[in-house]
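Here's a solo chain for you in structure tokens, the form predicted alone.
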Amino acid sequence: MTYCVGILVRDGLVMIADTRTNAGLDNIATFRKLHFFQVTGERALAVATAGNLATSQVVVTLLQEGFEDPTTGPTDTIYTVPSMFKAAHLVGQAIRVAHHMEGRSAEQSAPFDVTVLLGGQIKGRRLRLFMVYSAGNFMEASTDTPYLQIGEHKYGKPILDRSVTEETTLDDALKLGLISMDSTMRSNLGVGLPIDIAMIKRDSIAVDLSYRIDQSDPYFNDLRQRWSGALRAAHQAIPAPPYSTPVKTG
């Protein structure tokens, strides 16, 4: 299982991904799911993957090396596409090619599916965030929905729904993303440390932050304790429901 989230706000982009993979409770390993494609000053892109690990690795390799389109000939790589829209289209193509290489159609590949978050900026273009589905189609984050999630998203979603807007600061976006990740980790053992984080500031055309959080990270441990304490204090401060009070009659 996996949890990845991308948050696009006024000042930039935050992307967060766990690293846990498992093929059963007794076969757990760590693999990077957040990848960077960067030419400083020219393009800075981040890709997070969820789903079958083998398929994900094929997709990432195809993005770097390119692949031949049977109808149009050689295809761009992630380093040569001229826009983020074209990059999202390339990711969709790579997913379809990966399924073809495995001898499966997208409709038949449920155990081998992969979903991708693609975020970043190419010089002269705007900062954008996309989610690319296993069928190769994609959607884009917007001012109404400034974050996108893949993998085990349901436990971390309420935090983001209540807190994230386009005007959220970049530091707060990272903090809320980490709280969302912590909520997911507490409810699903298939999601776990280490966590990879990235930050791309708008118009910097560079990956401004790339960092791995492990079990000894003091800030993340403090954040987890503070959030748990804040939740306990909040529910204790809310008055008890009145429904159990006996109703007077007569």
The other form holds:
Number of protein chains: 2
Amino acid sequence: MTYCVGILVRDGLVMIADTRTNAGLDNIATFRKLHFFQVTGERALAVATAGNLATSQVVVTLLQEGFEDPTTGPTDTIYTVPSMFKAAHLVGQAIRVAHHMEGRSAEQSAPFDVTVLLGGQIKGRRLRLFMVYSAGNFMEASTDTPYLQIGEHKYGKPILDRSVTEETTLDDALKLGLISMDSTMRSNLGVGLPIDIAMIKRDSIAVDLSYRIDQSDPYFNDLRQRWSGALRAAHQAIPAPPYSTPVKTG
Amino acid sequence: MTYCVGILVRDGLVMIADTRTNAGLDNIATFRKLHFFQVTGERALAVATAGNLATSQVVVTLLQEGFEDPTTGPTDTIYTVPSMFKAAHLVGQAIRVAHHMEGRSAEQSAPFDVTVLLGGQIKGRRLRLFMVYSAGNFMEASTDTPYLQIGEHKYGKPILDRSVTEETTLDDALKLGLISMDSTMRSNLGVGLPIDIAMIKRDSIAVDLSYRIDQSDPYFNDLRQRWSGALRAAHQAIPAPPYSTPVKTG
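The form predicted in complex with another copy of the chain, contrasted with the form predicted alone above:
First the chain shown before, then all remaining chains and molecules of the complex.
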């Protein structure tokens, strides 16, 4: 499994991805799922992938090198597409071409599915965040729902649902994303450390932060402990349910 | 969808079930999923069902009335089985017979699956909590993992993972179960109010509490608000991530 989340707020974009891959529970490994594509001062894009690792790696390579689309001919690369919208379209094309390269029909595709988060900004254009489905179509984060998740998304969704808005600061978005990742890692062995994090500030046209959090990271360990402690304190502070007395039986 | 949770602690058992059923998003209804089977002073059992509603209703009726098992002949009813283990086996038989009555082969069964939580105590025996799978086999809650969930379990699992132990008080178990239910209802429209709750104290051999929480319930509304507020305060109290300075790009 995998868990990746992108959060797009007024000040910028946060992307977080775990690094655990597994083929069964007895065959786990660490692979980077968060990739950057930068042209200094001109574009800064980040891509996170979930799903089949082989297909994901093909997609990332196709994005870097460009490829021959069977219907439209040679494509741009992720370094040359003129807009984020076109970049999302390119990711969708790359997913379809990767499926084709692997010799699979559409019916076979489920276990080889790959889903992609694409975020970033090209100079003169808006900072945007997209999710590209394994069918190649894509959707965009909005001010109503400023975050997108791929992979094992359920455990970490409640904290985002409750707390993330467009007005959330970048630091808070990163913090909430890390809490969401922590909840996921506690409940799903398929999601694990290290975690890659990235921050792209609006209009900076650069990956302003790229960092790997591992098991010895003092901030993340402290965050996990504080969050656990705060949750314990939070439920302890809620009064006891009043239903026990009087006893009602139905 | 459905969400039901059973929590077995030293002092007793808590069972919580939502009541929303749906056939698509445009056809929702309210049905009770938490059922009691009591013989005063002799047994107190609770059953929660998730999955296909028609099959669930057949299973509950078979448990009450007994049935003819194709291989073993006439069965006990849930009012006459001599132990909780035998009751769990009876639930498994009932699920298989229900599948058979519905004229389905094993291959067809997936969309008609039903999963059951069975908890309770028979006089002179232990209070126990089981989960019965749609194949008819079953497993039991333990001191290591004193809770079992059926239906849409992921959103509400992190709080249970963090906080529920065998030493948790009954009131706390109920409170944590309600927080778990709240997290699930916020993220999945298929799980909704009203919620049925039950408490069976160890060795009381009675359903000590049976209560329905609806939208106007002041305690549950207060719990939801307090929990949201506490989560907000909790993440605000965590220091900002230190990664932003110095900027590291990789």
